[in-house]
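Single chain ahead, by itself, as C-alpha cells, in the form predicted alone.
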Amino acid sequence: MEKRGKKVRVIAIDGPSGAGKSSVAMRVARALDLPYLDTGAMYRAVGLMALRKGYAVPLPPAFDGADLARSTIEILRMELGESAMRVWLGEDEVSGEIRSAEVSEMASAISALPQLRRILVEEQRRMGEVSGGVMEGRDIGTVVFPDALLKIYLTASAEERALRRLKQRKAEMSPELLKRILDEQETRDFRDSNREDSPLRRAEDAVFLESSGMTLDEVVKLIVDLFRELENGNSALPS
C-alpha cells in the first residue's frame, strides 16, 4: 500500500509477541475515545477456525487459507469489553479460547500465508478508514496503514515479554514454563520477522518505544501525549 500523503486518524502499534500491544492499545483507545481495532484477535479467530477444521502446524503446502479467512470474517464479531477484547464466531464467544498457546501457534502460522493476509488486511483497512482508531499488530504501520497519523514500534526485553505472557496465561511461575514460553516466543519472532509477506519490522517513521521497566500507565500516557501533539499540529516526534 503506497503512502498517499493524507494522514489517517489511526494510531498504529506494531511489535513482537508479548510486547503488551493489546493492553496498551485498549487503554490508549479508551483515553482518546477512539475505536480499538484488534487485528491480532482476527488472526487468532481464523487460527481457531483452522484448528476446528482439523488443520495443524505445520500447515499443508497447498493450503492458502483464503476461503477460511473469508468464512471467518462473515461470522466474526468483536467488541471492547471491560478489560479485554470480546470475540464471537457466530453465537459462540471465543474470547478466552483464542488466547490459548495452541491458537497462538496456529495464528502465527496462518499469518504467514500471503493470500489470507491480503484478505484480512483489506478488512482492517476498511475498518480503519471508516472510523479511525487504535490498531495493533505486526504490519500496521508498514502495510495496513502506512498513512497512520502516529506509528509506534513497541517492544521489551525477551525475558520481560515472556513474563508478561506467563501472567496473561495466569500460570504459576516456574523455570521450565518460562523457558518454554521463551522458546515459543523466539520461534514466533523469527517466523514473524522472516515471512515473505508483510514481515514484522519497524516503520521508518515509527517511534521506537522500549517498555522494559515502564508501567502500563507510563506507556499509555506517552502514546496519548504524542497523539495529541500531532493532532495539535506539532510534528516533532522522538526517533
Ligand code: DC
The other form holds:
Amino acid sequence: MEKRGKKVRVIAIDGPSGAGKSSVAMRVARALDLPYLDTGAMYRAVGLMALRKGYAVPLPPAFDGADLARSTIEILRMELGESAMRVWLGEDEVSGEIRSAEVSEMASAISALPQLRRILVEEQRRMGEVSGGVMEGRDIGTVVFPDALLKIYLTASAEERALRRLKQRKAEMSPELLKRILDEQETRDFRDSNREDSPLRRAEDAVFLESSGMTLDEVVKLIVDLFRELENGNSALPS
Ligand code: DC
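Would you mind giving the form predicted in complex with 2'-deoxycytidine-5'-monophosphate (DC), to go alongside the form predicted alone above?
Time for the whole complex; same chain goes first.
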C-alpha cells in the first residue's frame, strides 16, 4: 500500500449508481461533522443545462462542454438538505429535476467529455482543499483526491441497486419498471466504466465495500470507525 504521508482530510466514496453512496456519504459527513459533496449532482446540473439548451443524446461530435460547465458552475449552488443535497441554478431550485431519467442519461453522456470534466474536477478540488469533507462520485479516489485519507469503493448487486433506485423514484414496484431500471442502469454503468477519461474503477488503495445485505447503519459505522482509526494514526486498512 502507498505510504500514508500528507493526506487530505477527505473521505472519497466511489462506486456505481445506486450503490447507496449518497445516503452513506451524507450520514458519514454528519457523524464526523465534515462538509459533504455529491459530485454527481454537479454533473447532473450540467446535464440539465445541456437539455435546457436543446442538446440531446447522442451529443454532437464537436461539442466539448467546457463553456457549458463554466456557465453552470457560475450559477450553481449546493447545500445539504434533510435527506439529500439541495441544488439551485440561480434562483431556480432543481433538486428534483436533476434526478429525472432524462437528466440521468444526459449527465452520464456529458460526463464522458474530458474538457468538461477538467473544469468540474478543478472546482471539486477547490471545494475539498479548503476544509476537507466527504466526497462521493466515480473518480474521487482515482483523480480528484488521490491523496484522500480514506477511500471507499462502495457497491452492491445490480438487483439491489435497481431496487434502491425504484424506491428513490417513489415508484410502484412492477416487473416491467424494474426491468427498465435495470436496463438503464446497465447502460450507464457501462458508459461510466468504459469511457476513456476517468472511468469508474476502484483505486488500488480503496477499501472495497460490497453492501448487499448490510444495513445503512452498519456501512456508516464501518466507515466512521475506519476514518477515526486513520486519524489516530492506525494505517492498517482492510482491503
Ligand atoms: O452519482 P450520480 O448517479 O448522481 O452521477 C450522475 C452521472 O455523473 C453518472 O452518470 C456518473 C457521472 N459522474 C462522474 O462521471 N463522475 C463523478 N465524480 C460523479 C458522477
